[in-house]
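To begin, one chain is listed below as structure tokens, in the form predicted on its own.
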Amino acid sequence: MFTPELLLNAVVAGLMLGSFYAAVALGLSITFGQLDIVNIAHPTFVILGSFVAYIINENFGLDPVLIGVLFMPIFYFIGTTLYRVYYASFERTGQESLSGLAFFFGLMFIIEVVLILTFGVDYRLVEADYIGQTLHLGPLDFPYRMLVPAIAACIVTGAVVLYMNKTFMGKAILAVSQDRLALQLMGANPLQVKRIALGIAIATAALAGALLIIIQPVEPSVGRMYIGRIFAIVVLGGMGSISGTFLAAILIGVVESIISTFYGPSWAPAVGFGILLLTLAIRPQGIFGRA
């Protein structure tokens, strides 16, 4: 039954969801916005993360949004590493196209076997004191296991914007796609940058992971869930637009709670994905994209 209060629940609940969409979204955003490069393995590092968040938690017992962050140089490390083999293997020949994608899918796989060999099938999750407990301002109810990945998520999205519009190297990332010969007679190495580039959005993995098991149970295939939808974020948002990813996870978080709400969860992603579609016949280059 429909009321103002249930309502005004039902977008709480999709600002939260939509902010921890925007954590998950972020690193495919520089991939596959900034660097042109089709990182499909991209949720399945989110789960890698979710899975030291799960091991860190349950043998130190530290907090899983502090594993999230400690982790973020050793996934950073990756990243880069992850750049030099793809690099190496694809685009300095001008194979990038197919034989990356295909990379990156038999990555994906890779990890998440090597998980479920690992792990098995059951679902994990993590403890911390504020996981079950609720905040109630008048009629809101703001869970913190949603809460509290949903302002660690803006943090990290407001971090990111930052560095990407103040610091040389932040520029550099934007502009890497855009014009390469520009960039090398400002004195940038268009090969470091986008290691770099590549490093940031593997690091925001880690995070992106430690959020989800705070906000349910993972288990290794988990990831496939959030393939599609976060492809549609960064493309509703614009290309290699941050700042729009955020606002599409917002969006597409904001209605798929509203839909779960009152229609039921089953309904969620077919209005969201009918959202992109709806977007791209009308602004192909997305909402928040450039004209």
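Predicted model, so just to flag it, every value in this text is computed and none were measured. The term rigid core refers to the maximal set of C-alpha atoms that superpose within 1.5 Å between the two forms. Residue numbers count along the first chain shown, from 1. First, how it differs from the form predicted together with the partner chain.
- In the core-superposed comparison between the two forms, Asn59 has its Cα shifted by less than 2 Å.
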Given for the second form:
Amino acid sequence: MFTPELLLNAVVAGLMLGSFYAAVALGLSITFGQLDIVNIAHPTFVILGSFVAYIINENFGLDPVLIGVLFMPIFYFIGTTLYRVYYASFERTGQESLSGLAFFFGLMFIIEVVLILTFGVDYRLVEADYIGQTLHLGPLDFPYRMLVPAIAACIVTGAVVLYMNKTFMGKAILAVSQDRLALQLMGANPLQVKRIALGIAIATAALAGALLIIIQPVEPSVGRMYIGRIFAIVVLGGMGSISGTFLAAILIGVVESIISTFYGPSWAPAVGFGILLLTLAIRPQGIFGRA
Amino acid sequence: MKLDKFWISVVVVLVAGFAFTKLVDNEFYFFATYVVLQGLVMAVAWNILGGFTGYVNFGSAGFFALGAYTMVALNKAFGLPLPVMVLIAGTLSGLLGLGVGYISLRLKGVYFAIATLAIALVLETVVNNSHYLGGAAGTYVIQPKESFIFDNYIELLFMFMLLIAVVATAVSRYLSASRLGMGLAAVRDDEVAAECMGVPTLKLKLISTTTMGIFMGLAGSLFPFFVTFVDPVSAFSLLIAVNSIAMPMIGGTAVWYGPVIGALVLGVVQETATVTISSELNLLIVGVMLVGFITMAPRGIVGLYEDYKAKRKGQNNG
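Here we have the form predicted on its own; I need the corresponding form predicted together with the partner chain.
Every chain and every other molecule in the complex is listed next, the one we just looked at coming first.
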């Protein structure tokens, strides 16, 4: 049963899985962590990205990762539109807490049902040459269906970190939830900043969705499993710190991978929620957050 | 307590429900009304916490399923009489509600909402891995042969659920009208200020979450006998969670009769859509109605009606 080699492979698989989780949690880290917008529909946008990748891959045979990248502008536009609706309906009137939450809950439900009505509840998958092949390095196995998404996830996370820290707009996004007035004095329009931020957040879902469908077959309600997982990651990562989110994602990926290797995969979904509950109860500011 | 319109209508509803079981033979009507009533209990229970105190519970399905699976376990282990098992199921989910109430000490707003969602999913994972409860594959529950004074078991379940619905509504009405209700509203509007003014916020929240838990558990407790086959997908269904939020939101969360109106409207629309069009489309209707009402009529049908009345009054005076 227990061998060091098995443990080592579980950890490696967890590292790759965790990197991918970071790509999924990235968008939520921006919306929830930095804009205070509780987008619980984020995983559903990821699933939407998976289905876009599925349709294009099925019909034109394009590489899923490429499709994900190509559709980022369209998802960006969906995100900015979403912010306009959200602002006009809730933020302007100060009702974002209860109504805003219920709004995203309803939105999640609508997207999921439309996907079920269109595609049914069958599992869909994509085709690419590297899926199914494995890179062997000594005792370690790197299946390409995990390795490719992990690398792509690291690149997109790195790109967002660079954008946030190096550009004016990125810094403005980091600033918007802290001090709106100061931001306005610096010559940035908070509404525009938030719109762009939500656009970026949803854009990352396009890529994350494409990565997800490389890793595993996808059906419309898969997204629900990710709600707890990515909220756990964002809260654990200290709310809005992108690098904290990345580290938390790796942590959860590794723990899940070890649990599913030694106790069976049906327990893995409880890991995210379990860690989330523990974090909320013991240290709500997260491991990497400031007290 | 003096006999007012509310208690008269309670008696009328119960008598009408009983007459319904004696006069109507077609079992479909009992299935349909049972589902509407189950939604009503969930909506009223959700509103006792969500509408009165402002704490959003996303994990309604968890409470519901706890009630349902308690019944499955009790029925399998001891085969006790139905009312006894129902009371135990309600008590257990009431205790879960009490626990959730303590969580609200540390977690406000969004964090509380996500914690409730997390609890539901942890429970689902536990059930999925529990061989005794049927695991992910589900389990069969056999309806007892005898059905008390009713012609068949579904009529008995219908009447039982009607009773639970009436009790839930009465409790919700009592909570909102009493001093306790004022305290709950104070928690919703400004918890810190309420605490400073001497409102026992923790006690009130605990009462609120426990009551919610009890009724959600009761709503779920009859479910295994209603469907005779329970699996995690149906017991933890997202539709249950969405409905229990959508119904109060559509009806209006501020008053006790809001969720009742919302549940009746949405429930009837859903049942009609399921029969005439398809059950998937009925899911879409819930989502669209929920989002539509929140964005365009945040105070629900009750709010729309009040606006309409105010406008009429304004026209008459001017």
